[in-house]
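To begin, one chain is listed below as structure tokens, in the form predicted alone.
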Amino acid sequence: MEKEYLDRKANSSTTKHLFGSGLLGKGDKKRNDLLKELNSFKKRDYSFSNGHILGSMCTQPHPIAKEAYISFLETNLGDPELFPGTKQIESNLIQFIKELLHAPTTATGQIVSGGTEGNITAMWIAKKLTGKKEIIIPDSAHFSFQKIASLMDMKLVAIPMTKEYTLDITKIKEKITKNTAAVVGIAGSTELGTIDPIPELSDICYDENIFCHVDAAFGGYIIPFLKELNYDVPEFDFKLDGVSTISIDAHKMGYSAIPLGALIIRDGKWFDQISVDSPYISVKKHAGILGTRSGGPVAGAYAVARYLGMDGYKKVVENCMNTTKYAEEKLDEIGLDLVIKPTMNVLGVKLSKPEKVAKKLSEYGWRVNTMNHLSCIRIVLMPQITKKIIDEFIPIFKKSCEEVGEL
């Protein structure tokens, strides 16, 4: 599906047009002189191109996000009478993922960076609306979470986890007091990728009249391709009544360039709590945080939705969890055991010495990240990685375990 679209794409005027118009001329010598030091630069990042990055839960958009992008970059969403083409993209592009996530009628969305100001933003609206100032977390959640306290003044109620690493339901209801501002489930935690028991905890919420966000930044571009592709995953959207809002991130397995989230309201007249007055910009009322939002990671995510569509996403979390698979069991013949079961492509790989191996590793030119508190490292199997990159990776991997004397 890829390479059908870069052969188009190769053949096309519009290539002509991004790479070869020639505004600057190739003769120019301070141009020439930029662009070899901006290079110099790029060639000492790692790349996800070359599946190099394996601890990122990022990816390499597909090639149309990055076409999209760079037709949009002048785009100023946070004046969008100024761009009401761009403004259609963004409205369209909010409505793809509200019918993604079974949003009702009355809900409405809100682009944002990522999952740090999707939650942000949540927490904000929860706040406003409750006038309360403690939020119930497990201990799994994103460490956005923690600048949510510093920022708003929140005190922060954590649960701990289960032996399968989600939320322990069970301590739920002794946490709640009157001073309680929101409950927070993690749809495809940062750590393992696991999913809390959130039918339960809507529940929970719906019946004290609670609200409940959901932070699925990574898994809610593949928990509803989950379900069609038959894996045991619980509800985690509005199909469930407790659900108020919910945080998910196109830039990681939405196949997106970086940044681009977006936050899913239930109530659309919420979002009035979070509005405030703009005098001198093309709109009246402004809500957010971001004033200044650009159109190009908008674009390429809405390019993205109508490329791959439903089924096209569904053949891209089919091919990682078959990756991921092929990596859980490359790793059991090295000798190698996981945390736990992965839920989605996300694997824990137990180490003693997590930090030495991941040094090793960056050493010989592969990046993966370390969770010392679960003495493991995390590898995460995103589109671009592949099983050849796997076969690539195993002997560097068991190379680096047994030089630092993990194996």
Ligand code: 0PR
Given for the second form:
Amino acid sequence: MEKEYLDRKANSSTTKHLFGSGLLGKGDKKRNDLLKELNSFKKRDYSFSNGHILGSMCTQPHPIAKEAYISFLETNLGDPELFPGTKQIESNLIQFIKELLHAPTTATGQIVSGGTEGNITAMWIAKKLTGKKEIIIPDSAHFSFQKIASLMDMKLVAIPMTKEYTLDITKIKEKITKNTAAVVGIAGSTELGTIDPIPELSDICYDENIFCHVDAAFGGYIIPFLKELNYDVPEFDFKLDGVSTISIDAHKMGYSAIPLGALIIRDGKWFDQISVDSPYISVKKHAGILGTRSGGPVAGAYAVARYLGMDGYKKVVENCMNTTKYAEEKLDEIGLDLVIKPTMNVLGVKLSKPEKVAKKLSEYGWRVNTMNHLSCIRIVLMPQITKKIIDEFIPIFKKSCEEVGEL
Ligand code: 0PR
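Please move on to the form predicted in complex with the ligand, as the form predicted alone is already shown.
Following is the full complex, with the preceding chain placed first.
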């Protein structure tokens, strides 16, 4: 390592602490003052409750998630024998997600903190199984793959998009080499909610015996229900023999509290690749990235799954799609175009000055995400966004566009 990285003398002044001897006063006064202080911080945050967060892929969790989360606050799934009840909840949640994704009985699952950890864990397994280091990803892949490349010393081989903003399947075969550890497909892309041609990808990976990971962090809780609602969407899950792993997040469209994702792995034996001995806790082997982790979000996601069931989730997706359709019409009425016809509840609204419009909207208290390289802003019609909120938003959006010379 270069010497300058180890130069501990530079920037070595001590951090000044904020806390002194704590809050003055006792008992209720101390508590009330503290809550007031916390509230003053919270007031600076945007909230999902008024519907003004329009670009996020997260949501206000279902109320039942909050109740369940709080009652499991002290549990630690890193030491499961201390919490066998919570462990059972986790197993049941994994079973639910396995059913959702048509996983075979050989499959296993790991609850993770979200899509980033799910993708990291999948690529960790692929690297250990194959001993190889190249990951073929579509250009639309989430930036968590950049982290993977840096963290695990892997190389990303990017495949360009078609004009529908999905992976160009015709380019895959030429990129597969003896160094390929995995190929990744996205089922619900971060920027536009598009779905890659996973059936074709799965066939290629099956024939060539290549590890195939599907990033369904966003789409995993949507696509199965779009299918039931007769939308024309491709297969993306374990029904396809070539699919090896799928990451899916309950803290996105699963209506659950952060942090909650899952990685489902076709063959439970592959999981041994990332297991280590854990001599001083109650289980002999420990797999995955985290050690200590809360059962709170697990209980939250399980509660939502039990409360809503498949029918409830279907209804949530149906409502989101109706609101998406409504928003599409309203945007058209004010003369704005979309980058592509939406596949799911994500709209990319074409703008020549997306940053400026987003800044204006933010001044009016509304948040959207900008996708500069697509020259658009992203609006995600999450469950808390209603038609009434769209009616509130559209005139402000129009005004913001006019003020920056966009309309
Ligand atoms: N894979 C896909 C397809 C994703 O869209 C995301 C996140 C991830 C993986 C990573 O998931 P975690 O962030 O849970 O680790 N996509 C959103 C995005 O980058 C995450 C997000 C959510 C961003 C809420 C902002 C926000 O307010 O847009």
